[in-house]
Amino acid sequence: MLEVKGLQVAYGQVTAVWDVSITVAQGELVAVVGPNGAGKTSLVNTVAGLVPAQQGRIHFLGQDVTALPSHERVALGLCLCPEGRKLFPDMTVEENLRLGAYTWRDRSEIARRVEQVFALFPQLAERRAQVARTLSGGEQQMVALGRALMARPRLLLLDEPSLGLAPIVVTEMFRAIRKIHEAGTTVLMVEQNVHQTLEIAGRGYVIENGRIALAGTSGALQADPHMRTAYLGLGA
């Protein structure tokens, strides 16, 4: 479904991603993990079309989308739930959700998707008319994830969905991501929470200093001595 080859991303003279190649097959949940500042967000933002690729190619569903604007990638089914949520703070929960379906015109279908998001996150249904800035951090993250789902993604890109959340909310967020994946959505997930991410992912890539340091199944990564000592807090 997604093939990234030899990707390089730079901000001025500073290179954030060096020669990174990853793949995501239809139906997979693939993790990209690593320390803060390793290049994870730069990678996913470039895949989404928010940051230009300096070198390399990005193919989605067999189409070269490297030079395609982000809104055209969304129309193809490549959708991002960004780090930091990026909600419209003075709009209601439901208004934020409906913005995720801006490429669709079928009002009944949009209404049905809103109710699907509320079924996934029941507490949002109780707050559908509440403005986003008055929500808790966890509720705002639920709205951000729900907004991405409103676009009916073929591939859902998640950037740090657990960042800044209380442990009990993190558990709820990972449970929702597992449900979304089990319902048929392919997921590429960027996270610092390595342990819980590898528990739900089938495969993973480890990025360090802008480069792929390790790659393999979640089981293989969890057993790797470097992963165990550097990321999982376990002995080698």
Given for the second form:
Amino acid sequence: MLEVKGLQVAYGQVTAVWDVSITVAQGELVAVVGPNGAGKTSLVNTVAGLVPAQQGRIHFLGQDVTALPSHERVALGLCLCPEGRKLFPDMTVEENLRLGAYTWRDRSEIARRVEQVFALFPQLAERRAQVARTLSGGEQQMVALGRALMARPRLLLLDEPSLGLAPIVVTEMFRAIRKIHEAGTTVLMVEQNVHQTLEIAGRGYVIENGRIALAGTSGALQADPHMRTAYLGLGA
Amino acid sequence: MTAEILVQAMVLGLLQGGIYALVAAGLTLIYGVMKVVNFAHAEFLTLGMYLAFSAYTLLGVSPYLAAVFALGLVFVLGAAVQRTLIRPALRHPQINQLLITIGLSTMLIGAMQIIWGPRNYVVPLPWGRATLGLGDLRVTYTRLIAFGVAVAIAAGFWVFLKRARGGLAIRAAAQSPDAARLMGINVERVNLVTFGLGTGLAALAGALIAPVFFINPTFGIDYFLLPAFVIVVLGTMGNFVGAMVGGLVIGLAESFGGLLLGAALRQFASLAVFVLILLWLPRGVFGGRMT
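Show the form predicted in complex with its partner chain, please, because up to now only the form predicted on its own has appeared in this conversation.
Following is the full complex, with the preceding chain placed first.
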């Protein structure tokens, strides 16, 4: 479904991603883990089209999307829930959600999806008319995730959905992501929370200093000695 | 000072304020979406006045019908300006954009001077001086119409921003351009349309006041640029409703300022309001952007 080949991303003289290749097949939940500053966000931002690729190709559903602007990738079903949530701060919860379905025109269908998001995150329902910037961090993350779902993505890119959240909210967030995946959405998620991410992902890539350092099934990564000492805080 | 004079100052202030509101609405819209301060904004108003003048004198078209064409024509011109001059500068420091719009202002004034000459013109409507009497108060119909249409257009535009899909896209691009892209919104196109609409609204306002004021190439920059900026800052840069309310407030401030200090100092009051706001409420009175 997604095939990234030899991707290189740079900001001026600083190269953030070196020759990275990853694939995601239909129905998978794939994780990209690694330390802060490893290039994870640059990778997904480039896949979503917010940052241009210096080198390499990005294919989505068999189509070369490397040069396609972001909004056209969204229309193909490639949707990013960005790091730091990037909500529309002065709009209500409901307006934020409706914007998620901007590429769709059927009003009753959009209204139905809004209710589906409220079914997934019931506490948002009572805040539907509240302005986004006044929500708690956890609620904002729920809106961001719900907003990304509104587009009915074929591939959902998640960038650090657990960042800055209280542990109990993190657990709730991972539960929601697992639910979304089980309902049939293909997911590529970038996370620093390696332990909980590998619990729900089928496969993962470890990215360090802008390069893929390790790749494999979640089970293999959890058993890997380097992973156990460097990321999982376990003995080798 | 009698009550009638105060009422008159208030009515005239509101009538002027309604026009200010429409002009400032376009300016704040452009700033809100692109973070570009359009120093050429008042020239699009002047252009609207000239278009109405020529439509009337050459073709016999009513200035109010011409206002619609001015909106359309200047929308296209504004969009072309955005595409050629503003868009390439968006990635560069704000000082570049500032110099570009100031240069554009000078160019437009020069072009209007070449086309229409430096003279003052009026749109000689046969009923242009007719007034409506309300007790002791007399107001020209031309001012009443300009006010009514300006306020109606501004209110209609606000409903568009709140309800329509396109309005939602404009507000989204104003609040977070990258997030808007991730929603599937073509932000480059939103920028183009917004610049066209903002300058088009200024031209529409210009056509509406063409029967009220003398038209010359520097009319806009002389009488509308400063109030428009004061209003946009007062109402929080980028806030549409703030520009509406700010327009009426500055209209009233100028009117009462003129009454109390003499016509020569009528802008003193609005500038005093401006200074006080910059000192104590530099982010304006209305808070958020494009809410």
